[in-house]
Structure formats: C-alpha cells, structure tokens
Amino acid sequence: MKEYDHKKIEKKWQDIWEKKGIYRAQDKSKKPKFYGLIEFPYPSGAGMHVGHIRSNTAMDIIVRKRRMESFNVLYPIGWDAFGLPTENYAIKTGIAPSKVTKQNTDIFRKQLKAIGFSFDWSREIDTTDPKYYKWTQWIFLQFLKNGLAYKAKMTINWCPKDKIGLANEEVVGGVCERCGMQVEKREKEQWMLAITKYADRLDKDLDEVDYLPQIKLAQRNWIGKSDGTEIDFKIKGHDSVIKVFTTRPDTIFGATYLVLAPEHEMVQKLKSQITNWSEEVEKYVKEVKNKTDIERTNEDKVKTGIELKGIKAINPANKEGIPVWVADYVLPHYGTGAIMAVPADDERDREFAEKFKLPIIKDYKKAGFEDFGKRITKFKLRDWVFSRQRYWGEPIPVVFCDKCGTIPVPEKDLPVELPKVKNYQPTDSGESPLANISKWVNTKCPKCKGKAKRETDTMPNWAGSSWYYLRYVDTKNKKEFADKKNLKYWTPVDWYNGGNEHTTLHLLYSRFWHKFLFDLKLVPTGEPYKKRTSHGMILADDGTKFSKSKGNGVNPEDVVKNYGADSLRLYEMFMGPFDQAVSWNRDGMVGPRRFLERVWKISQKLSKNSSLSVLKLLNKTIKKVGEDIDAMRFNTAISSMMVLVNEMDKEEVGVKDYKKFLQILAPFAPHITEELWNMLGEKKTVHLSLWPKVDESLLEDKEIKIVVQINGKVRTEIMINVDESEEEIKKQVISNDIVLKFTNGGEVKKVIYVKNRLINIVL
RNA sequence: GCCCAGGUGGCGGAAUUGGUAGACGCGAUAGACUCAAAAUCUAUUGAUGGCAACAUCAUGAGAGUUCGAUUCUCUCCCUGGGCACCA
C-alpha cells in the first residue's frame, strides 16, 4: 500500500486479533501477571462517550505495553448494566430493561471493539445475567449470615421523583444525586449493609496500596475518623446519663452547658422533668424534624436552640451544674449526638453562648481530665442503606414467613430471579414494581414450606459492581463466584483506573466487600486494587460538560471514520494531562492524523542504516516514551513521538531502527503500526513483540551546549566538551567576546556554575 | 466558610521539580506546487522598539527569599471539583 488508509487496515486487524485470540489471558501461566482495570461501563442508550475512550485508551497502552515486557496480561471488560436511566426509559416505553440492556450492550461492544482495545472478550461480565447475580446475591447471604446485613426502621433520605430511597452518600447537597430532586425523610424499612465496622480498617488499610494521594484524601475524609474522649454527664435527680463525645477532652473545665440533637434519645426520656415541654422543647424538636437537611443546614449561621428546662447536668471536673439544651446545629448521627459546650474555646460554642447570655469560662485550668472519660474513636462513615424500591436490580433473597421471621433464601435456590413485570413504575407506597407480582411474591418458607412471601425490595447497582473484578478471573464458574487458584494468581488488581466521582462511593464499597470476603477466607489480599489513578473528565468545547439537552456531544464513530481509530485514540491522548479535565477541540483530531501520515510515509523512504541524529534521538525517545507511560504522561510520550518523526522526516532511517519505533507506537496506534511491522516483513504481531531496549551509550553527548547568563540573564550559549574541568570552563567564559562587551572591565563578584546546565557571572 | 486541584501565546498545552519560558500540536500569515481548490511542502508566528545585530517586557495581581523563580514563602483575585455547623 502506498498510502495510509485507516479503512482498509483498522477492521482487518481487528479481525485476525480476534481470531488469534492475542489478547487472551492465560490462567496458567509462569510468566508474572498483569491485571490493569478500568471501571466497567454502564450501557447507556447513547452509546459509547468520547470519555470512554479517554480513560479506556489511557489503561489499554499500559497492559498493551506490559505485554511487550513478557507479562500476563488481564485487561477485561463487562457491563455495570443495572439502574435507574434503563429502567425509567421501561417506564416510559414500556420495552423491558433486559431488552434495552441488550440493545445497549450490543451497540457498545461493537463501538469498543472499533477502537481496537485490547480487551480479553472471552471474560464478559454482565451484572444484570443470572448467572452472574447468583453470585452478587450469594454474597449478600453471606453478609446476611455474619450479622452484617440487617433491617432497620430508619428515616431515609426519599427523592419524590425517583420513588427510591437514597443513602446518605447519593444525597449530594440535599438533593438527590441522580435527577437533582429535593430529597424528603421518610420512615421506611431497609436492608442495610454495616460498613461501619469495617470503617478503621478502611481508613488504616490505605496505607498499604498506591492511591494517588488526593483520593486517600478523599477516602481518609468520607470514612471521618476522629480520636476523642467520650466523657459521662450526670443528671441531677435522674439515673441516667448524657454522653459526650470531644476531641478536646482538656478543655471540660471550661465547659459551661451541654447541647443535644433535638432526636437525642434523652429529650424524650427527660420530658417530664422539663418544665418548658409543652410550650417550648416540644414545638422545637418537631420543627427540626420537618427540616430536610439543607434546611437545617442553611440558616445562614444563626443558632436556634432551646434550654431544656429544670434539668441540670452535672460537669464531672468541678461537679457544678450546667444547663442542658437542644440545637439543631448538633447532628443525632455523628458522634454521640451530644456535645460539651466550651465557649471561651470554641468559636461556634461562643456565638451561641452570646447570643443566649450562656456563661463564658474565660481562664480555667486544663489539667487532670483523663479521669473523666475513656479514649474513643468516632467516625462518620455511616451505614450503607443496600434497599431500592426498583425493579431494574438484584432481588435481596429473603422470604418472610409469618411463623419463621425473616428467612435467606437457600444457596441451591439461587439466583433468585428478577420475573417479567408489565409495568415498571413504583407502587403508590412507594413499594418495588415487583410487589405487584403475586405470583412470584408468594411463595413456600423454605424452613416450615408454609405460606411466605418474598422481599420485593432490591439491590443498589453499587452491588453488582462492588466484586465484579473478581469474577473476571473465572468468569464461567457454576460452583463458587471465582475459582481459588485463579484468584490466587490474579488477584489483587495491579492498577485500577477510573472517575474520580467513585473515590467515595464505588472504591470504599468495594473495599468493603472484598475485605469481607478476606474475613471469609474467599479472596486471598486484605486490599482489592495495589494501585488506584484517575483521569480528568472531557469536556465540550466551550469548557462546560457535555449534555443532551445542549446537543454538544460528540460522536466517536465518526470520528473513528473519518480519521480512524488510531488518531481519535491519540488526540484523547493528547490533548491534555491525563489526570485534568480538558475540553474537546473539533480541529484537534487534525494533527494526530497528519503525524500517522507521516509516519506511513517514512515507511516507503527507509534505508539500511539509520543517520547518527535519528539513532540518538530514537534512544531518547525510547526511553520517555516507556517512562511517560508508566506515570501517565501521555501527551509528552506523544509529542516526543512527534519530535522524532520530524527528525525521521529530514534523516536517513534504518529498517531496523523504524521497526524500534513502530513498537513504542504500537500500544498508542495499534492497527497502523501492526500493518506496517507487517509490510516489513514480520510474520508474528508486532504487540507481542519485546519492547525495545535502551542503548544507554547513544544517550550521552560528548559536546554540548551550555547557558551563559550575566546577573541572571542569558546573553549567549557556548560549546563545551564533557569532560572538560570546571576551572576550565570557567576560564573559557570569561575570556568569551559577549560576554567581555558585558564585563566591561568591571568586577566579577561570583560566578555559579550548574553542571552541564549553565553558567552565570555575577557582577 | 473549610479542603483539594488549577490560572503560562489567538487556542490545547510543555518546561528535566530552583537553571535558556512557550517543546509538541492546532490556528494564522507568506511562498512553492496547481487552470483552480484541497492536500502536501518551505518559512514566519508571545508583546513592544529597531533596517538589523539586538534590547526591554512577559507565566492571574502584589510583595519576599535567591546569582537566578512558571517552580519556594506570604497576601489578595479568579476558575473547576469536593464537604456542609463533625463536637
């Protein structure tokens, strides 16, 4: 072929990689692994995102060059396929989201394998098969038989519009994260899943794995743990007691009253000593409960609160009594619900204190407080809410029998299968969809094969996603979720890639489940991902995000025909840091096609021997390129790439040199580089070729040039030899023509010399 | 309000972590090729002054440290993201 046709040469070798199966993971194998993931991605209706491409690509050149470097490579892919965009287009349409699922999945199989990742298709997972939330649902079982999955009567947060009941981590703002709906309370019945006693292992754990710092941050602050005393208040006249939790323990001598969460167990139980219940305390605990949380949250600072009268509290340093309150700025959840007020330190303490002429303790003494309570750790990781009242998701497999109580459903039993519906919409309760079905709703106890009915509530679609990478390592396995041996092999990931809106949600759920399944004896690693990076969003020309509504998507299948996949797959590469957001350019794709243009035209130049420039040069690009990728820098990976051709370009280039180059190309543009490596003669494929060596001797000079500044300003650049001493460097400088016209006779104070760098001479 | 990123030509961005600011790419201008256009090639392209050699200014603003600051310190302004009175 004379000239570069990406049509004639990208499908082609999409087919015989298929074919060949290169890309396959072998579970058997003694060469060392590779397990590169990326955030399997949910198959909406419209179809593959230039964002996908982005961080798939970014993922697909580190494993396509770790195979180059003689590893196993495991790069899979699957379907996060359960939800609520699937299951409100049922809604609407009526078409049944297995239905949609596929369609979906259909088109985005065929978008992905246009852009030539090299994806091990064998390994397929899809969250919504059976045979895969046979597993999902096995798992809560066994969540369920430790005591971890519980029911609990709870206010929850209610989105009026979705009819689902939220966790407080889907509550973004107080309103709800998925369609922006103000979120109500309500009281309902969940499934919940106790997170919470694993929320010091999640925080200590960290620092065993190799997460960018900013999302061990973010981690760190979500789980929110805080080392504190937990100290014991008296009442006076009554046997129980208010606990308080403070991180400053030392200052309970100024402590001059007490505040409660107006839900504070307590207020109900003190009712009848408080005098002012009725009129007041009463009114102002209702009040609060009506507040949504940004309410409650948003009264522009100003402290509202009520003094719960005739009731004292008794300070256990300096056995005074103090006056007990309820505010609403004291949150029922965090800590103990309760706080010891110390005004004359704290800032928020004191402007309550002013504003309701609270005593102030200007100069206490801070000694001798650790009598008074016992060292606690606090953290504001709550419980993970695992009921929807959806059907689009697991069912939780549970029956109720009037005589038995809540009943798992057996192992063997397994899956329990979503049935067909014909309409899709919530009941007016609020109920799943699936309530309505009593023919699968009611069904035998499985203890007592009485009367029972089944759990109608389903799973959040963080379950599926919360293990599947390990399903990936033994995706067909009937008789456990993966096979020990292999997991043994796989596991953990080696580097996990995904968004950075997951470094909450989605990455502690997972944690949380796979340090479960340690606990099981069922994995064999404490921590699921050695290495989590995440990658910047792409964004719409004008630097906002891309919406329907605004119509400023842009379409990657035509793009990937009208420059093929190779120059998408390296404008997204270029175009930005990997780990910032950066907007999409339409006249970006330009120069990315142009460099393969160049580089297909070289290939009909090439001589015997490659000119000295071009063999350095390529050394040198060698060299940062293989480092760019292993730290994510791919746009100074490319544009060294760039460099280089221009060189090539002008130069005389060797078939054996051009070939070297073609590979440290090859994990970047995988159909180009394949053809030509083929046109030159190669019989087997160029991506599980060995990467090419450094040849460090070609990487120095032994003439280079240096910088001469005078006061900090360059003036002028001399040659030097290596190897030649300071002194005479020096020597030659001075006696330099420019640099003579500057000195002018006058004095040299300094001179600073930086190795084969620059030298400045101070006036 | 607090925390985390970030602010560099017309645009996307680079800068070996204190050592030549603007690599690479886009765009633009001029020329070559062409009947013409596209593509391609060649040259120029931060600003100001100058015929030129060159000089001065310039990395959000202002100060500081330093022989030397896009890089470090302080104050302030703006953009994006996260958290929401966390005891």
Contents of the next structure:
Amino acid sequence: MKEYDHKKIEKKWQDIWEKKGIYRAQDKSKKPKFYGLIEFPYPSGAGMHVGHIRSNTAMDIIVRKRRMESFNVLYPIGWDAFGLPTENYAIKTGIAPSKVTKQNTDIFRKQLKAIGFSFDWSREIDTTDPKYYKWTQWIFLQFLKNGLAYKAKMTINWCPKDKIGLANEEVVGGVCERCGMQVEKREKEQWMLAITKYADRLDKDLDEVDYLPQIKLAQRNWIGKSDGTEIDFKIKGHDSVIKVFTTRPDTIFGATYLVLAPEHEMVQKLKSQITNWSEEVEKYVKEVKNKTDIERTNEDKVKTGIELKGIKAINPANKEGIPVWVADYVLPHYGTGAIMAVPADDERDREFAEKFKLPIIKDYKKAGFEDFGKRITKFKLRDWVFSRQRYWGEPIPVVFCDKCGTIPVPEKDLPVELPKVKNYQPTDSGESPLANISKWVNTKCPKCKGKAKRETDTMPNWAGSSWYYLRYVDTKNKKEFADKKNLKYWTPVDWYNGGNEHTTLHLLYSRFWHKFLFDLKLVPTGEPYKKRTSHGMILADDGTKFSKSKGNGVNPEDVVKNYGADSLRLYEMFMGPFDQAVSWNRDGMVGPRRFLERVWKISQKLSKNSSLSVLKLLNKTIKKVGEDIDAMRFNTAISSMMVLVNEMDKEEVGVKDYKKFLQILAPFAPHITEELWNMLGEKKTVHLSLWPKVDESLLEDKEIKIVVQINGKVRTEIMINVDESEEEIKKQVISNDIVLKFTNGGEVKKVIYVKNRLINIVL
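Switching from the form predicted in complex with the RNA: structure of the form predicted on its own?
Left out here are the partners and the other molecules; the chain alone remains.
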C-alpha cells in the first residue's frame, strides 16, 4: 500500500471539494442552520503568517462537526480591504490601491485554500468592491436620514510631515509613531455617528448574549455606564455654576477643591476674573491641547495643574469657598469635564493635593445625594468619529450646495465610486487626496441641479466590517443589502470567533449598526451574534509578535509544503489552550506529522473486529472529542485521539471502528481522513457523513483493577467485575493463585474490602 504523501492527497481533495461544492450553504433547507463566522482578514502584501490562521482553523473544526451533525452550515469568507496600510503602500510604490488589493487577495485566497478550510467560496465578498460598498453607503444614508449622522468640529491629532490625522493610539509621547514628528492639534469638521444614543441598549443587551465574560467586560468598560449624581457648584461673585458628576455624592463634605479639564467652557468664560491667566493658565491650556487622552490619563505620569487664582467655588454642603484648578488628567468628555476632589478618599486626588499642598479633611460626615444634586446616568462612550481624510475608503455619499446645504446622494445614484487617481499623497490643508480631483469634486446638486461639491472625506475601514456578516447571507443581491427571507433564516450568527483585540471597538460598532438596522425593521434580531469567543495570539518563537518589520513571520505555505496542511492544522490546535497566547516552534510540527503517519499505518493492519480495549477507548474518545470541540478545548481533543492511536497500534482494530475514528479526526485533519475513508470503499465524502454516536454501555468500565494487600503489604493487583457482590469478589481474591502463595495456608482472620479500590487480607 502507498505511503502517506500529503502533497498529492491535499491538492487532490481540495480540487474535488471545490468541484463538487460540498461546502456550499443552501439558502433553502429543512435542516437546522448553523452560521459560523470568523473576522474576515485584512489582505496585506506579505500574505498570511501562521498566527493568522488559528481562528480559521478553530471555527473550521466546529463547522465541520456541525455539518456531520446534519446542520445546514454557512461558513463564509471575504476581505476587509479598505484602509491605511494599502494606501501607504500605494504612496510608496505608485501602484494603485485597487491593484494592490487584488494582488493581496489573490495571495491570501491561495494560502487559505491550501490549508483546506471549508469556506463557502461562492459567497466571497470584498469591502472595496463598488457592488459591496454601494450598500455601506446606503446604510450611511439611513443614519443621515434618521439624524444619527452629523458633522461637528473636532480637535484631531495632526502630523505635519505625513500630513494626516492620527488616532490617539498612533501618537506616542506627543510624536507621530510613524515618522517621529511632533504632533499638532487641529480643528477639523468631521462626520460623526451618534452611537451614544444606543449606549444604554449596548450595555443592557449584553445580558442577552453568550459572550465570554472578559468580552462582556471589555464592552462594558468602553461603554462606561455610571449611575451617579450631578451637583451644582456656584462660582463666588459670578452667575455661572460648575456642574460636577460624581458616583460618591456622600463624600461632598470632604471635597476641598474642584478640578476642570483645561478645555472646559468655564475656563474661557471666567478668564477675565482669573488673575494669573496670562502668566500661567493660558500657556498651560495650550500645552495640554497637544497631549493625547492616553498621555493625559497615564497613571505613571507626573501630576500637573494650575490654580485659577481669583476664582472660588462654593461647596453646597458647607457653603465654604474652595479653590478651582485646571489639570490635564481631567478630560472634557468624561462626566461633565469637572470633578470635586476628595483627597481623603481618592488616591489620585490625594497625590495631587499633597503635591500642591491642598487641604485634606480626614474626618468628615457623610451625606445623602437627595440634599445636593440630582440622580443621573452617564456614559464614557463618545460619538463615533466617522470620517477620514484618506483616499482608500468608501466615499461619503453627500454633496454640498450653497443654496440647498448638505444633500444626500440619491439612492439610485449609488455607489459613489472612488475615482482613479495618480497621486495618493495627502494635502497640506489636511483634506483627503480626493479634494485635488476637481473633475470628481465638482458636481450638480441632486435637489436644485445647481453647482455643488462632493464630500471628499472617506469612511473608516470599520464601516465595511460593521455589517459584512449580513451581506454573506445574500451576496449577489442588487436590490437590497440582503433578502429578508435569507436574513430571517440565517441570522443571528450562531458563533463568532476572533482575536482579543477586536472584542471592543469592532464588536461594539457592529452591534450598534445592527441595532440601528433592527430599529428600521431591516434585520430580524436585536443582536448580530448569539455567541462570541476569542483566541490567544500565536507569537514568534522568541515570544514577540510576528511583524513585517522584524521579518519574523512564518509563511504557512512553507509549513504546508514540508509537513502538510493537516499537520499544520493539528499543531495550531495542539500548541496549548485556545484562549491563551502561545509561541511558535517549528520543531513542534514533528509530533503532529508523526501522529498522522501512525494513523495512516494503522489503516494497513485492520481486522474484522476491534479488541474490547479499543472499543471502550474509542467510545470514550468520541464522547470527549465531541465535548472538547464544543468547549474549544482543541488541544485535549487531539491529546485523547493520540492516546487512542497508541492503543490501536497495540491491539486489533476493526474496519467499522477505524472509520468512526476517521470521522472524529476529520474536522482536524480533513485531507488524510478523506483519502483513507475513500480507500476503505466509501464513495461519499467523510465530511458529510453522520458524526458517530456514543455507545453508552461501553463508557462504563465493567472490569477494574484493584490492589490486593496481605497484612497491609501490597502483593498483587487483580481484575474484578464491578457488578459482582462483595462476597463474590472476596472469594475470587482469596482463591487467586498469587494470593494463595502469600497466605501459604495461614488462617484468614479478616478480609477488608474498599469498594473498587483494594482488598486487605489479615492473617
């Protein structure tokens, strides 16, 4: 019989599966449905490294088992392809982003197919395809129509060298992480989405879904719901009040000063009364403007602040005047942008008070909030800054008309396609590169037919990924983003797995879009995903992240070539617990490969029937593997199959039982199992065969090994039938040849039996 040759086997079956379309989901089926989802990849020029495929492999194992359990499975794939990396590459090389995207998706597609994932490739999507982003633009227009999309002036981080706006995370120590240039703050009109209107539902509805506890916690921390009290502090000699939000109104008697965010409106309003305005305060306020929120709230940073001299606030609890400060650690958009400081009870307030020699009242009476304020709920969540001054993104479908104002592009004119350009460089003004294309910018107003200009900002790449799972259910639809019947059948997603890094913003944004579409009666459920899990990262062999700049990525194509896709899949799942980070070790590939070679060799020594020990262990393994897949304990599932193969190596294995083993191994190693299944005379694919049932009668051990002691010393071990009575077991032990040898005719005084563990014979 031929040797195990993964190169021939894997390509052969990948071609057959694709030709027969065995992984295609059926939109109309009497079977129960199962929708398994992974985060669709961002296709970079470097292709995938082995860390990218952990999530795909895990969900592939789950959906393969579901197919064998008679579910109609949807396991789709696509490309999240708009965004800055591709645009930067285009600027660097002069190759159009659309061409770069095609090259990259071709590489990724080839790699994914080589690993044998059971994606329904007929539903492949690409966020940069106008046929797809037409519907992203359409959804934006619904936000606009319903008052949830609006324009507002925002302060952004601006890199004068790269001429781009930066997210807070892209600013490190006040400089651009890309080029090291000092970052400036600029005022810019930005499109916003009013996600805050959904804050309470986004928090509350987490109770309705099956998400890992740490995922729910990440969501709730970002939403930041706080029940507290808003208290008015009057300004001495002024009509205005400073509103303070606190979750501890009972500590008001211990409040010895107020702290405002430097951007707080009262700072400017009171500047004529601030005696140190020009010497200290104005300079401090300007300095703070160039710091990011992350820098300002870093717990390790040195505390800074300036007293607003000449200003006193009145503590409403004791009517005493207290000083007012500005400090960078208070942010304008958290709470009310003002805090009452209680240094006796708050560590940060105490550190600040000690540094600036402010009073600390250690013994003060507690109060109830009914006396000084009103009960309200606040959220940390801010509205979503939705526009980007980039080229490679979905054009925002509005025009500006001097006569009619901001006008949405009519739905019949969607998509508003990106024009082809030669220059992707950002502009000096901070506008998108699209602003330089006058032929595209200048247009007619859809309302009055007069002169108008297009919006030149584009959407963030969060936009296309906020609803992609809905398009998968009906990718070819030209009349709507998805057919209502398909949406009713397939959604919500039954199980969504992805990286830990995407369990906050991406998840929050897609939940927000879904709830908005639900309110418009465009989707049938209030939540997009029933179940959300995440996996730990695969790190380089030195414990660091894989990165292009370090050149430490491991190309899965090389691993597949040398060891086979099935070995790679097994190794990725066997490395360690799925929810934990693990380091890649090429030497670790040897074990899974040898395991598969042993599986292959066992197929050459099959008998008519299996030994009892193989039968029992097989049933236990079927049960364990099934349970472990559903609990994402992939490493222990593989370990139990390795134990079974060890037993099969030593004992007789029947064809029928070997086939059952191939069925439970099939989701992990789809190619070798399909080949062996076929070699054993099966004409239909193993991947659509029925998951083997557990024979409960074989799970219980009828015979067990117990220890035999004589006068307290262990002399032997014997097998007993657990169904036998205690008296029968004692008789069996006493008459055992080895036991007779040690008792040597001595008088047996007592026989002590500890059930299913030991017998002690006292002479």
